[in-house]
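Single chain ahead, by itself, as structure tokens, in the form predicted alone.
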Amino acid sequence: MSAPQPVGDVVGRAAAGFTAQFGGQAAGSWAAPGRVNLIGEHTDYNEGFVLPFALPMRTIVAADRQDGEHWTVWSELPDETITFGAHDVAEPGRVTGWGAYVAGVVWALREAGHRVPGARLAIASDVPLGSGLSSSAALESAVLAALLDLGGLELPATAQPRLAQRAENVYVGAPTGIMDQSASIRCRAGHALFLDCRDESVEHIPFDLEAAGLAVLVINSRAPHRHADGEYAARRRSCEAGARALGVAALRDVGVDQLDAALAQLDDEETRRRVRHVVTEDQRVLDTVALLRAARVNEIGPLLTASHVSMRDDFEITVPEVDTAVEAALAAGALGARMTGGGFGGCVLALVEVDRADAVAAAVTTAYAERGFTTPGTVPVLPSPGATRLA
């Protein structure tokens, strides 16, 4: 196994690159996590609950101000600058690519009524991108907290995830729920977010691995996103339209003890499917909780292990390679062990005890290369802090 990058070696590199571009040092440093959801998913845009915690891999912004209404902004994964103005940002789509993401954080603060300062960025990450960690909404909190303090702009962080959500549901496109920028945002350090997605309260749910004797291992299955966001965008229509055909607001709020005659009234076999996962998911995320708060961590791994399945039978979001490391993990020894993230590729998460995360990193490296697999990538993570500036 190969642990991250010190936050350290990012931000040098996001301050090297500043100066390369722009000359000079930024004024400051900012930076927000990735994430990984333990679990609780595609419950957020059902208004349910979800519990994600912070990765300790990060995406750093260095920036400082520039006179004027525009932005420029150099990126070290594809080595590019860009520029955009007031008028790019005066209504959604202007800007595409990567950039995107950093002209929907200025497009969002300049609709809710803040006078966003013009300003120089350069942008390091060592979330991995497209791996279902949540690199975009990194993106969008890092650069939030850095034009939040550059303009000495007052945003409260219980509204910052909104803010950085809109920026990416509608300036960007992707219909993503709440929970990613939460995270991003108001993760702490040993602790798990316990988000209700309907009136976004959170609790901090104590998360302490070490002191049980296990370690989650994160598993990139390095299996390209296979259609992701239009099939993303279809289970959301099907989970709607299972909401409306059951008369709730939202999936939320059908319990288990009513799932099976919800399930009778409806007539579609594939949206009694995805109704049946979201409304036992959010069962699983409670009961996970419950055992969180009883500090009996090394007891979730079965939930973790269901919701695979459901996303795999009900949900039909899982592909071979991510069903390869669930199974190949828990052959090894894993307490548990579920594919995390939007689906159709990314990455799994394995609940495991110390001494078997070796072993279990070992299986699954090998199930793969028996399947023709590219070689998949796995490290240990602990829960890490949310967005924050460092300089």
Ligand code: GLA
Second form
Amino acid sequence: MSAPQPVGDVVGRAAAGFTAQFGGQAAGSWAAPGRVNLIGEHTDYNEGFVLPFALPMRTIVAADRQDGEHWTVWSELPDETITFGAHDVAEPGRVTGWGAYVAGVVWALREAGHRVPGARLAIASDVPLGSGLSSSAALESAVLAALLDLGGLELPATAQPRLAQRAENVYVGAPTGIMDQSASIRCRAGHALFLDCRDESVEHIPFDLEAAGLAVLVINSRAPHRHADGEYAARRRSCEAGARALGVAALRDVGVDQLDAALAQLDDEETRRRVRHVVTEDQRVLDTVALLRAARVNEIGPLLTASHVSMRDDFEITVPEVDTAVEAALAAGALGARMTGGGFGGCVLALVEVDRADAVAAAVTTAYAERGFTTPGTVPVLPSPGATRLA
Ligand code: GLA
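Same protein, the form predicted in complex with the named molecule this time rather than the form predicted alone?
What follows is the entire complex, opening with the chain shown before.
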């Protein structure tokens, strides 16, 4: 059975959902965004650099406390209510499906020693699911914000991404890095988040597209991405094997000036390609940050495109749909384009001059039609705020 298409504003849908499911009004609403990663892919778990920004699409949690250690959660997609209790969050994995992301946050908070209040939560979202825009991190981050506030719990924003990541890594069982939760929680409007994934220090880098006459288009390739499955874990294992063979703690410790010497020490060709991607990608993040700091945003396009080529040829995580979108966007005049997120589908971002945006979107649609792919969705996005309490 397919779920009905949500109607109305997402904040209103969460509030109305709360009232319809539980009666009365929620004590408050909390929002957390999805993210697009401008550059720095598969560098986070290599303790390197990433540069995501928050999307205007958000997940909203309208919530209230309830007595006892019970959590009752309604989600608009798939219009389902689940209930879990202390037993279900005593150990990872006892709640499955979409509810695992919620139960995982409760579990991670309790594991960190917090007294988590029982709660009723209503969830609505306009972050596309399974499209590489971090719908899962948005859900975890919104639930975390709600439970912290409802329980009067103290957890600095700098520590929140790790806790949400533990929910995903340990409770849900997906071996993802720290980027997505950091973006959803720590991003600021008008800025990209330059995150050092080793010490989690951040710098908010102004990313003023409008002033530069530019737009970022997010193109949904419609090829479902599958980063929770074996391919993501396999890339991670290759990187760790590369670091071990090179005698470094993480690939972050190999600079581009050391790359040739490092590659010469590796006898496996596949590991060499994986290492080359990560080392060059870290440098591309640093180069992008340098250009943005110098207000030269219109010059970052070639770095974005080089990142895509590296993901395609060295990290081998692209699929025909995303390669087609990138090629068509560039041929239509995009300044740069790349797949964003874990790979194997998901979304492409294209940096375009504002007056080329429609032509680039149309060119991608035409290229898809020629190849018989499902029509892609294209939307311009601006860097938006991170997680927040709404009311
Ligand atoms: C997914 C993971 C992130 C990161 C990206 C690739 O989005 O959740 O931690 O590894 O893939 O950059």
